[in-house]
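We begin with a single chain expressed as C-alpha cells, specifically the form predicted on its own.
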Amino acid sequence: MTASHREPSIKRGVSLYSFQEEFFLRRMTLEDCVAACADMGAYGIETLAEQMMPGFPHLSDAFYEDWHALMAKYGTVSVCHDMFLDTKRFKGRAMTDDEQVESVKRDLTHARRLGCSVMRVLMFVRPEVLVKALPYAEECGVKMGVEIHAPLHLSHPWILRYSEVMDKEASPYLGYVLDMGIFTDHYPPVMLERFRRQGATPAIIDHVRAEYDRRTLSEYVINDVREMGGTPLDIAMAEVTRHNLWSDPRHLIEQLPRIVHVHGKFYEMDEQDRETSLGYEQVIPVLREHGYDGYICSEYEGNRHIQDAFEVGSVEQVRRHQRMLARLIGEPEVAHV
C-alpha cells in the first residue's frame, strides 16, 4: 500500500451536542441522532449524559445494554463522554477535593460503561484533582482530556500548568481535548447577523469585523465602539472579541502528542461546505502532517445564533461539516457523506 492510499489516521465523528435544538424540541430522539451520524459515515459518537441521558448518573444496567445494542445497530462506536463537575452541588459550600475526585471517578465509570476511550474534562478542573483520579482512569482505560477552549489557548499559563503535570505523570491517560474555537479566523458572521437583527449599528458592525480580522486587542476595539457612540448592544458585540481568538496552528506541534481528541466546533457551513469563520483549512493540514491519530467530532454551535429568526437545520449543517472534514483529512471519496 502506498502512502497516498493509506487510510487517514484522522477519523470522523459527531458530538450529539450538535443536535441539541432538535433533541430539546423532541424532533429527534437519541436513536435518531445516532442514525443521522451513521448516515454521514461519521461513526464516532460523543455524548453529553446530562443533556441526553435522562436519569444520569443513576442509569440502569438496561440502559447500557440498550446503548451498546444501538451502537451495534448503526455500526457506530462511543468515543468520548463530556463530563461536568458541579462544584456548587451542596448548599452553602463548595465541593472538597475528595468529593471532586469521586465525581470525576463517577464519570469515568460512565465513560467506561459506554465504551468510550476518552472523557472530556472541563478546563476549570484543577490538575491536582485529575492526578488523584488518574489511577482510576488508567484502570478504566479512559483518557482524561482537558479541553483547551477559548478564551484560553495553547500557550496560556493555565494550560501550561497542565502540561507540566502531564510531563511529570507521563501517563497516556492524561491529555488534552482541542476545541477548534481557538482558531476563529474571522468574527463569525452568524453572530454578527444576530446582533444586526437585534439593532446593532451597521457602521460599528463593520468596524468590529474589520478590527477582529486585524487582530486588534479587544480592549482597543471596545474603547473604539464607546468613542463611536455605541449602544450597550454595540459594546456587547465588541466584548465578544474577548472570548474568540485566533491561535497560530503551528503552536499545535508542541502540544500534539498530548492531544487525545478534537472538538470540531463550527458556527456555520456555507453551501460550498466551508466554515465561514474558523481556520479548518489551516489547522487540519498541521494535524495530518504531524501525525494526529484520533477523532474529530463535529460540534455545531450555530443553532443558538439563528434560532431567534430561522428554523435550525442541524443535520444539514453537520453533514456539510462532515463533507469538509472528509475532504481535508484525505478520504478518497467524500460523495457518500
Given for the second form:
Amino acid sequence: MTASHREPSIKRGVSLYSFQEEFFLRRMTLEDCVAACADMGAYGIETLAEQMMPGFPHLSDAFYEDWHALMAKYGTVSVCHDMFLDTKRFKGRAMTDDEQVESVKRDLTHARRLGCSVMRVLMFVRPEVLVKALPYAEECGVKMGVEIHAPLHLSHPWILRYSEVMDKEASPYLGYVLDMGIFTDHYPPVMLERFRRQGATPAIIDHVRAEYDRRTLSEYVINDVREMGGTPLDIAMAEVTRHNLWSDPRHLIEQLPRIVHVHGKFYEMDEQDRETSLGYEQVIPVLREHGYDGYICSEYEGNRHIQDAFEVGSVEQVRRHQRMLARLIGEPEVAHV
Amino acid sequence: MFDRYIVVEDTLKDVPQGTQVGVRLPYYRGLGLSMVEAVDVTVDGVSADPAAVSVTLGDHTYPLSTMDEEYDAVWNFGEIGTVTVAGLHLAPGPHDVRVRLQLRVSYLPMKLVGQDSKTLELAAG
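Having seen the form predicted on its own, I'd like the form predicted in complex with the partner chain now, please.
Every component of the complex follows; first up is the chain already shown.
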C-alpha cells in the first residue's frame, strides 16, 4: 500500500498569528479567528498569548473556562502555545537562569491550561534553560519544541547544540518545531514587489531574483548589487537573501522523530492555491512518506509585505493555504475547505 | 511590521494639560512597558521634550521618564495608547505628527524601531 492510499495522518491547523492584521485593527475578535479556522476544517488552533490574550500571564480561571467553551462550540482543539521569553525585561541586566526557567514554566502552565500538547520555544532560549524546565514540561504533558527558523536550518551549528542535548536527555518532551521558511525555493514575490513599489531598480530586482534561484551566496549577491550601483534600498533587498534559504527536504528524515509540530509559514497563496515561494510541494510528501503525524498550522506572514498598497485578506489567504495542505496531505475530500 | 498604523487617524486632541494623540506599537505582540525604550514625538517638526511625554493605557498614565521601571504594565497588541505632550497647545487645523518607537525585544540583538508620520486635523475647540 502506498502512502497515497492510507488515511492521512497529518493534521491541519492554523496559528492565529495568521490573522494578526485583522486582530490588530480590531476587525476580528479571538472568537472570529477560531470560527474562521473551524469553517475551513482546520480544527487545530495555535495561539500567541501575548498577541490575542490580553492580561497574560495573569489570566483568570474564567478566561480558561471561556476558552474551553469556545473550543467546544467550534469543535476545535488547542494544539500549540507560542512562548516568548523577555530576558531583557529589566533595564541594564539580563534575566538570571533561574528567572528564565520560571518564565518558561509559567508558559508551560498556560499551555497546559489551554489544553496544548506543544509549546513553541524561540531558538534563542538556551538549551540549559530548557533542560532545567524539562521535568516540569513532562509533568504538564507539554512538549517543548525549539523552532527551526530561517536562516538557521536542520544542521546549522546553532541547532546542533540542541540536538546534542536532545540526544543526551532522550525525552519526547524536548524536540523541534519546523518552520516552513527554511524551504524558501524562490525569493518571495510579495517582498520583491514591495521593494519595487518603494523604488528599487528594476534590473537589480531581476538580478537578485535570478541569483536567489541559482542559490548564489548572499554575500556575492550583495556585492553584485553594490557593483551595479545599487541604492541603499537595492542593497536592503539583496540583504534579505541572508535571512532566507532553501534546505534539502530529505534532511528532514533524520530529524523527523524530534519534530513535534510544523509551522506552515507562508507569504502568498495564488489563485491556484499555490504558495509562490515556498517548497510545500516538495516537503509535504517527505513528511507523509516518513510518517509525520502531528499538525501543520498555517502561519500567514504576508500582511506586512502588502499592507502599504493592498487590503489584507488573511482569511482568504489562509483558506487557500488550507486547501493546498488538504490536497498535499491527501485528504479525500477538500471541497469543504 | 505595523509601522503605518502607529499614529492613529482622527485622534489629535487638545486637552487642558496639553496635546494628545493615539499611538499603537508596531510589533506583533504586546510588550511590557519596561521594554518600550523610547516614544519620540515630533509635531510640525518640533521634537517634544521626553520629560513632558506620558502614555495612558486604560486607566493608568505612565510618564516616559519612569516607564523603564514598569515591569507589570503591558502595552497590548493593537491597543491604542494615548500619548500626551504636556504643555503643548496647537492651533486648530492640520498638523504633522511623527512618532518613533524604540523597543527592546529580547530575542533580537538590535533594537526594534518603528516610525510613522501622519497629518492629523485638530478640530476647533
